[in-house]
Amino acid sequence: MAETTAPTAAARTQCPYCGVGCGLEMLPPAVAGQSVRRDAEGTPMWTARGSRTHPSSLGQVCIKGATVGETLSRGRLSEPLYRPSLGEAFEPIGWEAALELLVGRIRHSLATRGPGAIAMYGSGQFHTEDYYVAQKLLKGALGTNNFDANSRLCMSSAVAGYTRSLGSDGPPCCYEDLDHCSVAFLIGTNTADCHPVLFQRLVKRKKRHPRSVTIVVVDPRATDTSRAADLHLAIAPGTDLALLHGIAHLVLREVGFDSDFIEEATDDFAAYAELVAAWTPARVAALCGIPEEQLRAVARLWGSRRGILSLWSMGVNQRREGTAVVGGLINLHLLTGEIGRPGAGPFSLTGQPNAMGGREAGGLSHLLPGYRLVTNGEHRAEVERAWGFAPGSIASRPGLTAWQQVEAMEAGALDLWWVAATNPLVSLPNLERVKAAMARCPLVVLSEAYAGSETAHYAHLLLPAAQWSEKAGAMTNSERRITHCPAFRPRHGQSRPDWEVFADVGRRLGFEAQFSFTSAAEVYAEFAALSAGRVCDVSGLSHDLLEREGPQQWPFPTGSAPDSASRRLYTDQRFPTPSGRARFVADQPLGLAEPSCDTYPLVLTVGRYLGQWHTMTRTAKVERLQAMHPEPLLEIHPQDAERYGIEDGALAAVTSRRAGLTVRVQVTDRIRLGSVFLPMHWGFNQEPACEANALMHEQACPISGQPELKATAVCVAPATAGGHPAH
C-alpha cells in the first residue's frame, strides 16, 4: 500500500502546526543547496519554504513552518514495542503480533463487556483519512462512538456555538476578509504567536494603509497582538460574556443595530434584547475592570461600521462557557447584521492542521461524518447505508468525551484505550488524575510518530506512525480550504499510516469489505461522496483534482469547477435550521469555574509561545526553536511579585488544589494585576519540566465538553532550591 516515491522537485503540501495551513513547498536534501544539511543524527535534511502559489498564505510562512524539515527524522519510533505491564521495559514485538494482541483484546471486550469498554482518542494531526477510517472502526464496525480527539481540547466550543446560533458548524468567513474588514475584533487569541501568519496578513495592511481597519484585542494580558491594537481591552479573566452583553446593550440602546437583517433572517431576539438590557455600561464596565469609555468605544464600532470581522481561539472555546462566549459574539454580529458579506462574520481560528477535517469526518463522540449527529436517527441509518452496515449498527446516543474517556479509566470501565497522534499527558487539564487512570487501564495503545512521548510512559502498546511527509492525504484548515498533502518521504522504519492500521484492524475483525481500501485516495474518495448534500459537501473533491488543480474550498459538490467555491457561507442570508434563520442565544454569564480565593489569590492562564507548539513532541527537536524559548518562564506583576516575595529570575512555587510545580520567573507588567501565565509546551520529559496543565481542572463547558484550560486559582511563594516553598 506504499504510496511513496523518491522525488527529484519540490513536493507542494500544508503546514502540519497550526489551523492556519500554509502552503509549503518541501525541498529535497540534494535541490535544496550546494551542500546536504543533516540533522543531529545524521539524517539529510529536507528544507521547507513557503508555497507562492497556495492562496492560504501567498508564500507567507512562520518560523515553525521554516523549520519543519529538520523534524521528520530526529527522535523518531521505529518499531512495535509492548511491555504487559507498566513496570516491564518495552520489548519488539512485530506488527503482526502487535495487530493480533490488539485485535484480541477488542474481541474479549466486545465478547465480555461490550464496545462501551473500547475508547480511542485521535488527534488534528490527523490526515482526513485517518479520522475517517477510526469513525468507520469504532462507530461502525464496533458499535461505539467512544472516539474523541484533541479538538475537544480545542475547537469543540466553536462547533456547538456555530451548530447552535447558526444551525451547523463551520466557519462562514475567509482569510480574504483580513483584506476587507474595517474592524478586527480579536477576543480570546494571542493571534501573533498562535496564527503568526494570519497576523502578519493584517499587521501589514494597517501599515500599508493605517486608516483603512481598526484593530480591537481582548485579552487580560499585553501580548505582541495587544501591541499592533489600536484598542486593547485587558479584561478581567472570565468576563468575556459580559464584555460581550454590554456591548450590546449600548449596540441596543444608543448606537444602532440591523433591524431589517434581525426581522428577515433570526429567531429568538426579543429574549436576547431582555437578557442584555440587564448589562449595563457600569455594571459591566465594573465587573471587567475596564473603562467604561473603552466599552462605548468598542460599542460605536460595532454599531457604525460596515466589515466586522470577529475572531477567536483558545481565550474563548476552553472556558465552563465556551459555547455561551461564541454564542454572544455571534450574537453581536446577527444584531448588526454583520455576516455573509466580505470583510464581515464570526472566524474561529482552528488550533491544529487538520481539526477542521476531522470535524467533517465525524470526529467527535457526537458526531458522523458530513457534519452529522450520532443522535439522529435519519443520520445514522444514511452513515450505515453508505459503510455497508446492518441498522442499528451505529450506537444512538453520544460516545465518550476525552474527559469522560479519562473518567471512565478510572472507574475501571474502559479495557482498552487506544491513543493516537496526541499526547494527552501534557494536554489534558489535571495530569495526575489522568496518570492514575491511565495506570488503571488493562492496555493502552499508542499510535506515535516520536519516541519517548510523555503519554509513552503511560502506554502499553506502541506503534510506529507515519507522520505527515511519510504519507498521503488531505487537511482542511480555519478558511475551510483543503489541501492534499502527498507522501514526499520515505516512511521511517516500520511506521505505517494511521488509516492502514486502522483498516488492517476492521479486516482482521471480519470487515473485510469494509475497509478493502489499498490508498488513501479511496478513502478520501468515500469520505467525500458520503459529504454530497450536507453543508460541508466536498463530494466534488479527490486526490487527483487537489494535486492537479490546488486547494480548494468547500462546499464544493459534484460538478464544481475549481476555485468556484463561494469563499463565504450564508450570503443569502440562510441559515441551515429549520426555520432557515439564525438564532440568538441567551445566557446569563457565569464567571469562572474556580475564581481565586483567600487561598489561591491568583488567577493562572495558560498559553503558546511563538516558537513552540503543542506539547513539543516535534519542536522541541529545532535547536533554532529552542533558542527562541529555553525555558517555560512565570510572568507575573510587579505588584503581585513584590506582595508574594518573588523576586525577577528566580524560581516561584506554583500551587493549586491539584498539583504543584517550580518555575522560574519573569516579572512583567505584560500580565494583569491578579493574574499569572505559563505556557503549555513543557511536560515532565521536558528540560525543564514545568506540567503546567497539571494544575487545572477539568470542569468543562456543559454544552461542548470542552475543559475550561484557560483558568484556575492558585498561590504562587519563592521556591526553595529543591523546589519547595520557602516558609
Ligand SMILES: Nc1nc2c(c(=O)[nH]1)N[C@H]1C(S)=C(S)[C@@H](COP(=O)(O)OP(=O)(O)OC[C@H]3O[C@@H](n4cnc5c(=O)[nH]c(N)nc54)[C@H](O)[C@@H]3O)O[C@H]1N2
The other form holds:
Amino acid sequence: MAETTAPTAAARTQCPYCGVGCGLEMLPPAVAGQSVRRDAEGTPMWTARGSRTHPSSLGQVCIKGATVGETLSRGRLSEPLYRPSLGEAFEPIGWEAALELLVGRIRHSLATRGPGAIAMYGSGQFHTEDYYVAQKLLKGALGTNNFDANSRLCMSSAVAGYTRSLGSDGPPCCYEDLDHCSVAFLIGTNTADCHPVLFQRLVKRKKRHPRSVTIVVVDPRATDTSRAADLHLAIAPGTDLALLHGIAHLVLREVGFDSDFIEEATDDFAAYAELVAAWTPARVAALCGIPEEQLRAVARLWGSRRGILSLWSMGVNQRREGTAVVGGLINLHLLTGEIGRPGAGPFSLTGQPNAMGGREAGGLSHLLPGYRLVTNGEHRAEVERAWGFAPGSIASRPGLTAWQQVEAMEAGALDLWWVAATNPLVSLPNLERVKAAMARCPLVVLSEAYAGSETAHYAHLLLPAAQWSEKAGAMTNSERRITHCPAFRPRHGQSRPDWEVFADVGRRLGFEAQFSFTSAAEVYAEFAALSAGRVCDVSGLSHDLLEREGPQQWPFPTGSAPDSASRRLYTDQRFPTPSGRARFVADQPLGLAEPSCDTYPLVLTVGRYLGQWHTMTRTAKVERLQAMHPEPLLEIHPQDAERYGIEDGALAAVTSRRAGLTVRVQVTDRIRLGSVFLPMHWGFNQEPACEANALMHEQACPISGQPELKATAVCVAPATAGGHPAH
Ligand SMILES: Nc1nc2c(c(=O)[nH]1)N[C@H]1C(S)=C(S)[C@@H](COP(=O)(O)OP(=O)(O)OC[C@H]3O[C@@H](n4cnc5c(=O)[nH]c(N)nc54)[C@H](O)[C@@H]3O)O[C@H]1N2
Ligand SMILES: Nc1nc2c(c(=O)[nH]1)N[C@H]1C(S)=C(S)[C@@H](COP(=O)(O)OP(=O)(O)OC[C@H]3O[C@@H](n4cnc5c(=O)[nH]c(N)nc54)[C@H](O)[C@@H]3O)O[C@H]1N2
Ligand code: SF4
Ligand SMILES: [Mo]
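Having seen the form predicted on its own, could you give me the form predicted together with the named molecule?
Starting with the chain above, the whole complex follows.
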C-alpha cells in the first residue's frame, strides 16, 4: 500500500483497542495550515479523534483511542529475522527465504508426522480477513484444526455459554440497550477502565436521570465501575454462580418470574428450579460473604423491574466454571423473560477489537466460518465445498486449544508453533512452563508488528506484520457491528498483512486456486458468501458497501438495505436450538480451582489498568499513558498488609505454587480482605518486570477450555534486600 503523495483527508476507521469498537477519524500528519506532528523518533504522526458518524460511539473516544496515533511507527519489527536455535542471534533472512524455510518445514512435518504436529495461535486483534485465511490454511489446506486464538483466554466461556443456553453464539443486545435498561447488572467487569466509552454512556444517562436506571456491580474489588453503582456486591472471588442461583431462588419463591415466557420459549426448567431450591438466601450470603439484605435487594430488582441488561467480561469468563457462570446468568434472563427486548438481555462485552469477527470466521479450534462446528459433518462438507478442498479434508475432531498447544510442545508433539498477533509469554498462565515448552519446539514462528516482545525471545523466525492502519480489513465490535478499517498509512519497512502471508504460504504449498486472493476485499467477499443462512449472516456486506454506507450490524443477508438490521437477536422469542426454545442449564457451583490455604492464604486476581493495553507493546510507547501507570502495584487490604508486615510503597514478594515475583505495594481498602490484585501488563521485558502470569495456574473450564486467569492462591511477605525469598 505504498503512498506516493502526502494524504490530506481524514480516514474513518474503528479503534484497534477494545471491543467497544469506537469509530475513529484519523487525521493525517499535515493538515492544511498546521505543522507536521512527529513522534519521538521523528516520524510524522496521525492524530485520532472520535468519529461522530459512527453509530456505536457517536464521536466519543477514550484516552487509548485518542493516543493510538502515537504508537504506530515506534519500535517496529522491520524485516524477517531468523536464527536456527534460541542461543543464537537473529539475522535478516528476507521474505523469500523465510517463506521457503517455513513451507519446507511444513512439508517435512506433514510427510513425517502428519498435520497434527503443526499449530497456530492467533488473536482477536486479527482483522476478519486474517482470521479467515488462517482457517482456510490450517483447517482446509493442512487438514489440522490446531488453530486457536487468545480469545480462548478471553471470550470462549461466553461463546460456549451462549451456545449451550441459546443454541448459538452471538450477543443478542446492542449498545442502545444502555439507554433503555432499567437495571444495569455489571458482573465481573471493570467497564469504567476496560470499556470506557460504553461506561460513560451509562453514567451520563444516570447523571441526567438518576432514577431511570439502577446500577448493580458484582466484583470482589471496588473499582471506578463500582463507584458509580447503586449497589456493589463485593462477593468472595469465585462465588458468582452461587450468587446467581441465590437470586433465582428468591425470584422463584418470593418475587415473581415470567411463567408465560418459560412455558412458551424455554426447555429444562424443572431441573433448574430443583437445583436453585437448595441455594437459600442464608447459604448464599454466607458463601459469597455479603449481607443477606444485599442479595434480597438484587433479587427484588430482577423480579420486579422490566429492562434488565446484564454486562459481563473476564470476572465471569476466566473461571474454571466460566461456561456455567455464563449459563447461570442467562438462566436469570430466561426466568424473567428479559431477552430480545429493548434494554434487556445477557450482553457479553468482548475484549479485543475483533474477537467477534474471529468467532464469525471460525477462529477457535472447534469452529469453522459462520459459527459452524468442526464436529458437524454437514458443516464440514459445506465449508470444504466452498473452499474447493476434497470431501474429508477438514478433520472431524476439535484441534488443540491454546493451553493444549503448550502441552503438545512440552510433550515434543509439535514441530512448528506459529504465533501471530499475541504475546503468550506475558498472557498465558504458568509462564515458566510455557517457556520450557517453547524451548522444546523445533520451530517457533512469530508474526509481530513490534520488535522485542517477550515471545520473540523464544522464537526462531520473526515475520514483520503490517498492522491496523497499514492494511485494509473488517472488524466486528461487541454489538455485532462491522466497520471497514482502511489502509491509510504506508506499511512499515518490509512488513506484510497477516492474511497475505498466510495466503502466500497456501500458494507455496500448492493450493494456488484456493489462495489466489489479491486484496482483503476479495477475502471478505468469500467469507461473507460462506456466512449466508447462518445466525451471523453477512452475505450482503462487502468492503465497498461498508466504505460507502458506513458500519453495519449483522445479520445482513444478501439484498439487505443499509442500517436495516434488527438491532437485537431473538425478538420473536425463537432460538436457534433444535426445538426453537432456549434451555435452562443446571450446574452446581464449584468455586475456585485453587482456593486459598494455610500456606497460600490470599487469592490473587489479575486484571487491567485504564491506560495500558495488554502486554504494552503499543501503550508503553505513549508518554501520557505511561505517566498514568508508571509501574505495576500489588493492591492489598490494610488488615492483610498489617498481618503480613507489608507497608504501603514498599516492595513485597508474592509467591504461588509455581513462581514468585517482587512488586511495589499499594495498601488500599478497595480490595477485599483476603484478596490481592496485580495488573497483567508488565512482562519480563518491561521496566520494572512483573510476570503476574508466572504465578497463575492453567486449570480451565472443561466446556470452554478457558483458563481461570482471575484467581490463584498466593502468599505475600516483605521483599528481602536480596530480592525474592526462596520458593
Ligand atoms: N484499559 C484496557 N481496556 C481493555 C483491555 C486492556 O488491556 N486495557 N483489554 C480488553 C480485553 S481483551 C478484555 S478481555 C477486557 C477485559 O475487561 P474486564 O473483564 O472488565 O477487565 P479485568 O480487569 O480483566 O477484570 C474485570 C474485573 O473482574 C473482577 N473479578 C476478579 N475475580 C472475580 C470474581 O470471582 N467474580 C467477579 N464477579 N469479578 C471478579 C476483577 O476485580 C476486575 O475488576 O478489557 C478490554 N479493554
Ligand atoms: N492473568 C491474566 N492473564 C490474562 C488476562 C487476564 O485478565 N488475567 N487476560 C487475557 C485476555 S482476555 C487476553 S485478550 C490476552 C491478551 O494478551 P495478548 O494477546 O498476549 O496481548 P497483546 O499485547 O494485545 O498482544 C498482541 C500482540 O500482537 C501484536 N500486534 C499488533 N497488531 C498486530 C498485527 O496486525 N499483526 C500481528 N501479527 N501482530 C500484531 C502486538 O504488538 C502484541 O505483541 O491476555 C490474557 N491473559
Ligand atoms: S473505548 Fe475502546 S474502542 Fe473506544 S476509544 Fe477507548 S479503547 Fe478504543
Ligand atoms: Mo481479552
